[in-house]
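A lone chain, given as structure tokens: the form predicted on its own.
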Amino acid sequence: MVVLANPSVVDQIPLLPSPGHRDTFAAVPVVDLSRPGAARAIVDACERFGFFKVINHGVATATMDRAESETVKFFAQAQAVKDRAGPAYPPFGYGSKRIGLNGDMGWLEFLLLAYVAAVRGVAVRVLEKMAEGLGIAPVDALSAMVTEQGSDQVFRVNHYPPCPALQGLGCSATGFGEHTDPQLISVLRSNGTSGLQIALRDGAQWVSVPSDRDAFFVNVGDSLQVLTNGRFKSVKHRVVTSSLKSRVSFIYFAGPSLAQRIVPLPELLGDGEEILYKEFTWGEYKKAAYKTRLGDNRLAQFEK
């Protein structure tokens, strides 16, 4: 049991191992899109971890600095500046330690936002590498589904202050609770401090992720599961925070339009498959999803 000296810091947040260096997760699938093997090391990625790292993704390092450098000022404003910001929900703005309306705490700090087209071109590569891998026609036949009008997306920028009063008692705060995300893939890059974490063996093993900062993640969610008929594993991760280090997340949600159809694609299914998933919409499935705590298994109730 941890006793802290000032426990109104934390109060409310719950607390996580420190992670070692043992749980460095060292064999993060790297997936460069530039290279003609791109789309099989992504369906490979998809299929094993629902989780992998891009490089040669096409966004200037300049253009990834400069998002960079304006969060780090707008976060360093006074609390009372910030929140004029807010609040976070409905849809956009600044919000603080409260992630959704569910009750769940996290030590953060984060704005919502309207998407940035050059993390979205980022997204729209992978789908497409997606498609070409599982040999779906057209190519388009996944990443249509956040280019047409009234695509459901997010941009979503996290800041983890460090938290000092944990210094040295081999906890961490949680940052982020575990969680799948709903959309179809989420596309994530931070600064150069470590945080993220990612289940394997079915939440079994917890494994940091070493931070790349002129790398994306890209984690495969909800939506993309079921249209993969568990093919694909919408991978369940969390953030635990540094007690010295600020941590600095950008992270594009890639949705589909809300009268977009969710069902397995036939072109995956082989003879006789048993489909595992009901039909819903993504406008059905995000409503569910948000008045459920982070960690439940949202895609339970729409289980055949």
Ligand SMILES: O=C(O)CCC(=O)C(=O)O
Given for the second form:
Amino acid sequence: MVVLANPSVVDQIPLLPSPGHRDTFAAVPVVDLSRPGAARAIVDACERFGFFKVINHGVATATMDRAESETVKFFAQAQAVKDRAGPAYPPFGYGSKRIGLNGDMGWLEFLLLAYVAAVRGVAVRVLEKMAEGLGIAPVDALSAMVTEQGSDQVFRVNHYPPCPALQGLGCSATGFGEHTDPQLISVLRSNGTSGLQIALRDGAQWVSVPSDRDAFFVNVGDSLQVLTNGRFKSVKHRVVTSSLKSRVSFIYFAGPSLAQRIVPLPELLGDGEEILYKEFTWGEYKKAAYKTRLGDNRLAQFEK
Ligand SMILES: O=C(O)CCC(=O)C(=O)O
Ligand SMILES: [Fe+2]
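Form predicted in complex with the ligand, following the form predicted on its own:
Below is the entire complex, every chain and molecule, led by the chain shown above.
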């Protein structure tokens, strides 16, 4: 059991063992978007882990640095000023520690924005390469779902302040509890502080993803798992906080329009392959997801 010197600091926030060197996921698949093998590499990574890192993505370092410095400035403001950005639900604004509507707590503060910019371009290129690698035509079969009018895109900026109360105790606070992302893909960039972990072997092992501020990390989300009839894995992930360093992350969630039907793509179904999910729209899934806790298996109710 961990005894805290100042228990009120992380009151209500679940604690996790601090990651050690042995927990590092050194084998994160790396996709070089500028190379001809990118399409095949994306499909391979989505099948094996539902997760990969993208390099040579074409987004200027200056663009990313500016977003980061603006973010640090925003979160450094007085609480009353940040609160003026509005409550994070519904649907955009600033929130702290309380993640969503159903009682999930984390050691973080965050800002939700409607956003369209460079990172969307990365998501589109990744989805185009994915379609190519899967052998589905046209090339925008997947990316059109996020470029069409009315597509449901969200950009989330997370700040995990240091948690010095936990220093030397061998544990960390849960920054963001374990979950899968509901959309098609999520594209994440962070500062140089690690903390992101992904689950391997159906959750039997948690591994830490080494930070890389020059790269984007891509998660397969629940909707893409369904579109591929389970061939791609919606990866379970979480964030653990550091006692000494703050983490800043930027996540672009590429979602389709509310009316988009989420059903396995016929081109991907083998002869006689059983369809694993009931039909639903993105709007229906989003509504159902808001009713669940973060760590719930939200797809379970849509399985056949
Ligand atoms: O902040 C991070 O690094 C990841 C957070 C996350 O998974 C999310 O906002 O869905
Ligand atoms: Fe997430």
